[in-house]
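Below sits a lone chain in structure tokens, taken as the form predicted alone.
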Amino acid sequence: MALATNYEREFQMISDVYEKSGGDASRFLNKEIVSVIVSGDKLIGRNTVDGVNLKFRQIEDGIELWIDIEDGVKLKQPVHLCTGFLKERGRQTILIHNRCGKNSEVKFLSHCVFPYGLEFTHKMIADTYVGEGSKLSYEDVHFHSDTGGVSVEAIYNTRLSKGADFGNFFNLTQGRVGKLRVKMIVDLDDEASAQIESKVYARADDEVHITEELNLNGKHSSGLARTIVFATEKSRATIINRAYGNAPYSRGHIECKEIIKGYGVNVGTVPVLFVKDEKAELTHEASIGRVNLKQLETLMAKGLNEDEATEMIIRGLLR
């Protein structure tokens, strides 16, 4: 990895957070991975390999940045990006287009570690295409500070060619989640697939608002979007899970699981189905209410108090 100069103090504080919300920082100095490491408003660190094309330039606040991966290349080692704020009042802009060209193979790993956010707010918007044949997953984990005082609002964007195969999981389950806006939306041609998951833990009075879409463009297209908050003393959540089966043989199914704890909190999911096509099949499945009472009094009778029980039962849900 290149890293910019005068930034080795920065990148080992990052490195040190990244490791504890479960990253490997030794494999950015991998000269055979493709990584790249944000601080603030500076792109602080970045590797590429054969294959992988890397721009960036600064803007606002923040880094806009391209990644366009050839035809036919398939990385074994996943694409790791790191994104880091370490102040605890600012704002964060990051821009992502992610192309990947045809009968490709490629995985990103991404984290977001905002470990003293106090007023901190995170825009991100990645903006992605995936090439005929290709498979292509993302995944983003969040690790914020304890103070609620961080806002992140997260936007996938994602275009699926003939027979591409794609999935976008967004995780935020350590440390506060502040107030969250996630919006996933994927369009799907011909024979595409995708699988959308959002899996976050609320407390005290966290906010979350959660929307996952799914456009069943074309023939023999399927999608799977999938939603799980636990939701804890006066938490909020609201949960939007729309599927459009716009061709024939098109199958969608939509799946939302709140979980809950606490007398203050307030939550709600809203299914939605729309169907163009006669042959196309769509199906969803939703549903609030505490932790399953016969998992709990099991681990209750070995010996765990309500709590602990709880806790495991949702660690479980949430891994």
Second form
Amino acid sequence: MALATNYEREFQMISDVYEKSGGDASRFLNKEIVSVIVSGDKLIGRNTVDGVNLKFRQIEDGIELWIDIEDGVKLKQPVHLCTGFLKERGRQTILIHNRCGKNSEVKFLSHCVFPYGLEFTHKMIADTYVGEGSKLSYEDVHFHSDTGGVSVEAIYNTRLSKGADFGNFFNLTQGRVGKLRVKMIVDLDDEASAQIESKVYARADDEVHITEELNLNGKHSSGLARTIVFATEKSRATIINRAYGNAPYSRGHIECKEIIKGYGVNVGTVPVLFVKDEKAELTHEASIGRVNLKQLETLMAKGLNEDEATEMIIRGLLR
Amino acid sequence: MLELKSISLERDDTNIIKDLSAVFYEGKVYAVLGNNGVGKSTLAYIIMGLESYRDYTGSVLWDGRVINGLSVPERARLGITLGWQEPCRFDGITVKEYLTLGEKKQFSIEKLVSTLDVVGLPRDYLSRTVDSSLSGGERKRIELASVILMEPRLVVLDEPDSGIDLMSTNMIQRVFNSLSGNGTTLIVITHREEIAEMTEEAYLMCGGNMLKNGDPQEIIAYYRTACDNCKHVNEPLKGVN
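Right, the form predicted alone is done, so what does the form predicted together with the partner chain look like?
Once more the chain from above appears, this time first in line as the rest of the complex follows.
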């Protein structure tokens, strides 16, 4: 890891929060692991290995980053990305261009930590291309302050070549959400497959908007888009899951589960399925309601009170 | 001691439980035997105080005190629990977390492993998830293990062998031994004679009521002759004692 000068303290602070959010900061110091650390609008550390090329440039309020994985590169360790913002107010923009060559395998672990945000906006756009026969997964874990003053817009545009396999996982279950807008769009070529999933725990007056979209453009392509939201108190959530079966033998399933607790919640979901080929097959599943009563009573019959039982069930679901 | 006094429960103008009375003494192993649909599981839910089964009439007494108004966790705190016929799936929760209620209860690994051994599961199940990756039978075994770890004063085991292969009656016997060894009162809901044979006293249930009670062998003999081919299911013949 090459740390930019004078950023040791900032690195330490970000590392501390990164660990709180479930990350392992020691990975950043491992020279065999590809890693990138952004604090505010500065790139404060980076490391790469053979077969992975990193480029970046400063932009207004943030960083634009190119990660190029060469053909046939199979990384044993995940690429670690950490984006932090340690001030209370401000704005951060992160633009990421991932390109994964043919027959490669890579996993991204991204942590976004905004522990002090009072009036803070984070915008991230990740454009990802996955080459033929490659396997790429991108897990994005957010850790926000408890103030509700963080606004996040996260957009993931992904294009999968023939036979590529892709996973995109967004998780915001620690701290307050604030205002969240997530958009995941995946275009799939022949025999490509994708699983995209968002898990969010909304409290107080948090606002959540999630759109997940599968464009099954290739023959025998398949995809699963799933959203799980636990909405409590006066939080609001709108979830849109879309699947387009545009090619023969394409198969897609969309699923939304919104679990609610509290009289002030306001949640909704809109499933959208469109088929343009008679051999395509799409399905959907959606539910909105309280925590499953039988699950609750199972745990309560073992001695947990209702709140403890709810917490345990939800923690499991959002994991 | 658990006493049920004149319990009745109606659903859609049908009496599911009809003026039912029974007594279960501390430390004994009871069977509640009966065909499907006679109200056995409903009785289990009434004893546990489940939300949808609280509108019964009559009294549930625990150590002489009426507990009709107590919720599920309140009854659990008294030492009453339920082993479900079809245990739920819990996405994202490991067997270890399930058994320790998310670490709320502290058990040594040795204790957890030895309890899994009672129900015939190896140690590596502790890291498995209690979701659809486990079969119904495996979840049932885990449910029984969790009941053993609770060391309850009274447990209602609703069809403890359902979903478990017929060859596993030895395992069921081990579960009963483990529980009764701790002084737990067992109420075993079953429609299988082999399971009722493992108990000390049996009730025969029919039409939402207790038709007979006594020695399990006598109750089983009656059940075999009268209930197996009964043409009056849930309409018990008058005059049976």
